[in-house]
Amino acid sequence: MSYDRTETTSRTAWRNWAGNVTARPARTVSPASVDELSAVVRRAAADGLKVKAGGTGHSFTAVAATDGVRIRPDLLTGIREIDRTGSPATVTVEAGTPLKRLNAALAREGLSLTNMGDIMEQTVAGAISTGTHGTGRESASIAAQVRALELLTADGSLLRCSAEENADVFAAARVGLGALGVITAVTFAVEPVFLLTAREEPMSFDRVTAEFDQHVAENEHFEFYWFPHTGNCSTKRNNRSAGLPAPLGRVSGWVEDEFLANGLFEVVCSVGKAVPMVIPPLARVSSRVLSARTYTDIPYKVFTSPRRVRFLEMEYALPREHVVEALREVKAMVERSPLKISFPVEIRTAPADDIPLSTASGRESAYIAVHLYRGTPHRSYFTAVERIMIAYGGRPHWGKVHTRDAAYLAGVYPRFAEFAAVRDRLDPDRLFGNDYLRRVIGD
């Protein structure tokens, strides 16, 4: 089969969204069907090349990097089927479909995912494979909403996986890191579209940490941001509403979400990068700029926000009962160090789920995410935070910067060996391997 239409053979550099990961694939292919994809995988195996699928590059790790064959899923997009007869209803979507297109298409059909993260640029396969999540008292990550998936394996065959069919593969592949094969389609549970009321409110660090458990218990979705070098936080509470839509006004929404949260914030970050000593006073001012606001809209317009300022991120999942203690340690560490941190620290929650490599696998979890503006030296800050996280048995987000290896991860994931066994069976020759997977899962 010829791939003149979809294949690039020059070793053009690929970079992720943040610009911290670069790779030079031997060839890049954009198959337009599962049959073409199968032929690509078989040919790569015959040529002795590794295979990795990569979407929009929103992972901060090298999980999708390869010097072999890079599969772009650009042509494997769109909704295959909506089934309203089941409980829950489901939507089956091609794996390369960006979440933002899925969300818009579902809204037109009067449907919605139950929960989602705050960024929707990723492909559906990339989002579930790395454990992308939002925040929720009872509603879990995007991967936990998957009811079935299709997986193209190392021999070029297609496995259909669900709780009833190839159940062990289904359990592992929902957060599969691209280590088990190439996902070609995903079936999500969906529900009739609903309204969420978002209440955003400034709050002191001392108050929000003292009341954290109360806020989590009283709200369907609770998260907050702490601004380093200050005692200030911004909280967000999302709850279902039986009232009428009351979306953000076009002008007020633009001012807060585009001008302040993106445009002005990028200026502040750029100045801080050039002159780090101005970061603390700028933080004290900027942390007071965003005011309280309340609005009601359909889910994806409440859960997600534009993120135009590029950054590096590290995020750890902790047992929920330890998150406040760990965050206070992070704050104390920043205050006694010479570090100058311009990005807020984000805290979210998730219920326990049953996915072997989910960061919430088997335990109620809370997340601490730290960020730095792109191009800013990050090792000192991330290393200091990571040291705190691992003391609490933290699990790093698979798509965000961390230094953990298979020996550590096997100790914090009780079902780690189960995942490794599925991988050994499906990909014994490591056709879908790369350096990142070798570090975090092993040879």
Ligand SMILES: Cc1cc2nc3c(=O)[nH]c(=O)nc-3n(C[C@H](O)[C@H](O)[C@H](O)COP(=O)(O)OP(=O)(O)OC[C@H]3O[C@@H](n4cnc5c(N)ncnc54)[C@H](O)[C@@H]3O)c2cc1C
Second form
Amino acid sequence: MSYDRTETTSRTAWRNWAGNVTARPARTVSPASVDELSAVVRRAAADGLKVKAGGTGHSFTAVAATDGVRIRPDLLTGIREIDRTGSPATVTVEAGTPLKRLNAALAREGLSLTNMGDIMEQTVAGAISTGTHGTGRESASIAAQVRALELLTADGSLLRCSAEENADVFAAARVGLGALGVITAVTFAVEPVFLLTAREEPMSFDRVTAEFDQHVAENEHFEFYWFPHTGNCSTKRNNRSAGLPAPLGRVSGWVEDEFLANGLFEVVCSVGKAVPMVIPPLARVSSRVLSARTYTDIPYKVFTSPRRVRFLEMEYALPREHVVEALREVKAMVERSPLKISFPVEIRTAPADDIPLSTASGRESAYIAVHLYRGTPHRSYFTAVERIMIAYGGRPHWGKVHTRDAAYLAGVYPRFAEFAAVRDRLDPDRLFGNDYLRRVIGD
Ligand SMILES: Cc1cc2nc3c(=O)[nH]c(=O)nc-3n(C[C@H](O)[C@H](O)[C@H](O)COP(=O)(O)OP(=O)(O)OC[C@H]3O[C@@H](n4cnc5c(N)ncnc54)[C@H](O)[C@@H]3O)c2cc1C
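Form predicted in complex with the ligand structure, per the form predicted alone context:
All chains and molecules follow, beginning with the one already shown.
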């Protein structure tokens, strides 16, 4: 069967959200069904081209880059099935469905995912493939909420994977880095929609780091941001509420989330990029503008918010018991260096999970994420932070800037060889390979 739906052969350039990764795929295609996808994969293999399924390009690494055939997710979207008979209930969605569409559809059905990250622009397959996570005491990453998935492999088979069926593939493919095949559908555990009360509150660095374990223990979802060049932090505690909804007011929500967190922040960042000397005084002022607020809403409206200011990010997962010590080292490093950092540093947590390449695989974890405004040279800051993270056996987020290779990663992931073995079996010729996978998993 020949396949040419919306195919482009002119080597149209592809660029990720942050603009730091570009690629020139030989072909870009938008299959609209598993049969069409299967034809795309067969034809690419016959033409000697690599294949890469893309999400929405929100990874900061070249994990989604290819010079072969790029598969766009646009036409592989939608809800396939909601099953309320099981415990938990589940939803099965096409792999290219954006999280925001899933969240809205679930809310209409009175359902919700349990936990999620900071934004919901990504596709479901893209989000799980790099281990996208939010913060949680008991509830883990989005991939950890997957109950089954369907994977089109290099030999053309469509594998249905779950804890009961193709269990080894299921374990690996939940955070599969696009290395095992093309995911065509994902089944998530869902629960009746619930309310979360968010309490956002400024706190000093000294206090939040001294009380970190207590805040994590007392809250279902605790996170905080530290503002470099200051002793100020902003904390956020989300807990389930039995009360009534009390959403952010439209005006105050717009002022705080659009004007302050995006519009004004963009101005502050671009001024800081032009004149780095002003960053520390601006940070001292802007970190004090944030005031305490409390609101109660459905989960995705509490967990996620728009991120319009473009940035570059690196994030490491550390054994949780080391995170405060590591963060203090980051702070000391920034203070004694000439670096001027306009973006806050984000700290989140996750319980241990059972996914071989999840950053929280087999260990209770906390994350330190550093960001820089787009176009700001990042090497000296990220290198200095990365050195601290590595000393604690840190695991880099697969979708965020890092310099680690397979030799290092095999040492910090006890189940690395298990993933590599599944890859060798499913994709011996590396049809789904790219330069990034060669670096982080090996040839
Ligand atoms: C503004 C912003 C905020 C973010 N917030 C968070 C956060 O809070 N927490 C967090 O952990 N991360 C966060 N990230 C990172 C982001 O969630 C991940 O990089 C995620 O993988 C991006 O999903 P995507 O749909 O854009 O996929 P892409 O970046 O396009 O692709 C990622 C990987 O998924 C693979 N893939 C995509 N579709 C398929 C498929 N159908 N089959 C097999 N493989 C597939 C690709 O091949 C690639 O390997 C953020 C990124 C940005 C830019």
